[in-house]
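As structure tokens, one chain now follows by itself in the form predicted on its own.
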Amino acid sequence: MTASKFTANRPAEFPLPPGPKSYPGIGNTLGFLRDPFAFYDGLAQYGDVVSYSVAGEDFCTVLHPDYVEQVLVTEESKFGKSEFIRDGGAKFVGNGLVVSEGEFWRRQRTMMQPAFYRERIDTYTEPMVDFPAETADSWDDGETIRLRETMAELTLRILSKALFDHDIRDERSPVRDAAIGITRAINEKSDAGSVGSLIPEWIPTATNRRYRRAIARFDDAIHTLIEERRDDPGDDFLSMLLHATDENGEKMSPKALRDEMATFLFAGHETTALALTYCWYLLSTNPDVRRKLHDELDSVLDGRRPTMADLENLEYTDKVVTEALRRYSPAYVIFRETTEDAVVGGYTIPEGTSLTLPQFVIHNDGRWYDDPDEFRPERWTAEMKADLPDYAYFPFGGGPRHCIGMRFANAELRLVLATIAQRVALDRRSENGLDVRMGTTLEPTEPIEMSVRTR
């Protein structure tokens, strides 16, 4: 960190956080690009509050649950959305809920919150069961599927129907093609191990050109969908957004509506698809866990389709999802930025510093979890959860800015898992281990092929 960010009256007893050696002009950029995972692994030797520099930006990583809680909850007003993230998402999500700030963010969140009340989630669950049942029933015994791509298609169908009353089955849907295209383009552009992730969007590289074309196609598809719903309103999420008003009776602007649609269509299907991908992969590598899951589904459901009312009795199913989100959190790091000098863990973090709160590190820290590299759903007992620090597990963030779609995603993950696992087991076609990379999400580097085995 540079001394220019300090205020003149900084207390001497709160020094800068320690961190790895920084080199003139490049800081720690090369070490980060060479292997982002190894870079993060190396930060722990400096403590729980660590400073470094990447691509000309001053960063501080926080590795203790108490400090995560301080940033997200108890002193959240000192930590705004990172400029690093705002700039990176400006072209696609604009000023959507993920990146907006202040009064505008509060206005947007308040207008959208009723769509995610618990009782409202119940009205979205039919496609969370019908579509995965149809998908699993369409597979032949012994058929090979590409796991991530199949889950992405499924979660996009669920999201499109549940939130936008748009059915992409049996048609060449512009929404389907645009959503899949923008997901591919965003993940390519944001690969943390690539120099391309540091190149500004306006420079006409091949990656940036593909990114701009994907955004243009996405905007066209969203505009069409919005106009269709404007002419034919229903009881879905998009209709609610079109007619929602703030305390002054004003509706969302066309741009605000577009930005929120972009946010939900990307984040709403991509992160859930990845979470399901990791669930199936981990089950395939842990046959005892999979057998226990099947036994519970057979006992509780007895062959019928699951409902929301069943989820409270599907305790082991819940533990499987919880443990998979611990091992591989699709939204793997939270970014914030200090809006004023802040003291965290006895160190001063100057105003304007970007903070990272890495779930993928904290969720797999041996201080909070026994044998953290093992996939053990059984670990999630009432006693274990009571002893676990609050922010040793935060796959959906926390505080006022926790993920607004958390209830939707939790219901979808458990219902899809239960519905498909009733019907089939998915076995790995290769014994190769799982390799992941840091993009906008934590994603597999290679396709994962699974063989379908009918139960």
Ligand code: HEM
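Residue numbers count along the first chain shown, from 1. For the two forms, the rigid core is made up of the largest set of C-alpha atoms that agree within 1.5 Å on superposition. These numbers were taken from a predicted model, which means no experiment stands behind them. What changes on going to the form predicted together with the ligand:
- Once both forms are overlaid on the rigid core, the distance between the two CA positions of Arg230 between the two forms is 2 angstroms or more.
- Relative to the superposed rigid core, Thr150 undergoes a CA displacement smaller than 2 Å between the two forms.
- Gly352 is not among the residues whose C-alpha shifts by 2 Å or more between the two forms once the rigid core is aligned; its shift stays under 2 Å.
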Second form
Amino acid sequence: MTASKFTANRPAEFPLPPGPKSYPGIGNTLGFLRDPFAFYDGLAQYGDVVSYSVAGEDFCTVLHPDYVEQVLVTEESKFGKSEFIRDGGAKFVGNGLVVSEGEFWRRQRTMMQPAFYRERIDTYTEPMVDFPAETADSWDDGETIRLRETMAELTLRILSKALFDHDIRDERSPVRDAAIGITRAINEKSDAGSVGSLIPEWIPTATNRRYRRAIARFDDAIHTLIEERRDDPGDDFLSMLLHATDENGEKMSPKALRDEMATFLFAGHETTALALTYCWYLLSTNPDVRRKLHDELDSVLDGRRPTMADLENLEYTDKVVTEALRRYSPAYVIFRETTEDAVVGGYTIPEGTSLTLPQFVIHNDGRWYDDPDEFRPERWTAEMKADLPDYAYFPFGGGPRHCIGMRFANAELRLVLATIAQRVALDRRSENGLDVRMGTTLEPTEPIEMSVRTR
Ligand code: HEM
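So the form predicted on its own is up there; where is the form predicted together with the ligand?
To see the whole picture, the full complex is given below, headed by that same chain.
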């Protein structure tokens, strides 16, 4: 076993960061596994740059917004995507934008950026209103729904429409089985609690066979669609990317296109579904907030469907979403790895160290937020935002690798919330609090049941 970078006796102008007591051979693995939330809570006592080791990997967690900015923005070239995200991330996304690096990443990002310009997002907003309206109208008064699953179905439907111009509710849609199948298989595969997640992909277990079959079906569907859209382009992302060119006039290869489509599906559906899940949960536990939201929707929209143009007048709706993303950030930690020795907060972070920038800690830190445990959309005043350090709030990351889908997600969250809250209130079926776990995203440990109440 090689010595940890943090215990090795290496000369350093700046000292190595402090951290919890580490045990020979296992470092801090047991403490972390026992209760990762308590483990993170305990880090603050060592300062804003803390080192430890889990599963043979050296980690450094950064807890101050200024250092988050340094890692993501001002010195971003010293901090690459971390190796275990590249290796551990679903193989399904290939070399898509979330994991790619260097010149390839830059070329892909530049070619895809126009698909996310404001004018383009405007053209995708119809399903962000029509689909949730249809969903809410299909509910009976008093009906019980499973919140997360219902939101995931909705966001997958909206995303598939934007990506492929297909409605996955339509049984004849060629992407229906592919999109639903692959998201199910990924969930099953990445469920940290399941045995399937621990078994290497090449071992032919039932989970792995399902996973491989789902990938093959997805690949077939995408390649068929690519052929169709080549001759007959539509308004969807796929058509845009198929015809996009780089500075040399070159187009994306079919493999790169496939990887980016898989990446969008992977990065853009569960995250938004969870953000909506947390919005509804927090509204159900804060009746005053919910009443104010309903009042705003009733007075601004007066019963008609919301549009993109309405969003600037739906100020309270905006604050509700902003605050929900603060309390429960679906992307709860950003991972990086030092590509060279770096100095952060007066400490040396050796090359090859994994860094974590935990939104779920920084967004709930009393130094930046009064009563951080309270869901209080009113806190987001202009003065408060002006005083808040830039990276005390970063649900979509920051710097060159910030979420390319941020504008899409922001429009979707507000339009879906407004459309459904206009029609119904969702009440918790159980008084139990919300328990979350650190999966690929920050996810509820138990299904959340909601009772529909027509307004
Ligand atoms: C509430 C919803 C969402 C949240 C909280 C979220 C969060 C994030 C975060 C934190 C990152 C940065 C990761 C890093 O720096 O390592 C990211 C990157 C990314 N997101 Fe999102 N995201 C959301 C929705 C979406 C949507 C709707 C799409 C696509 C339609 C999308 C596509 C991507 C892609 C492709 C990247 C990688 C960008 C790059 O590295 O250049 N995300 N997202």
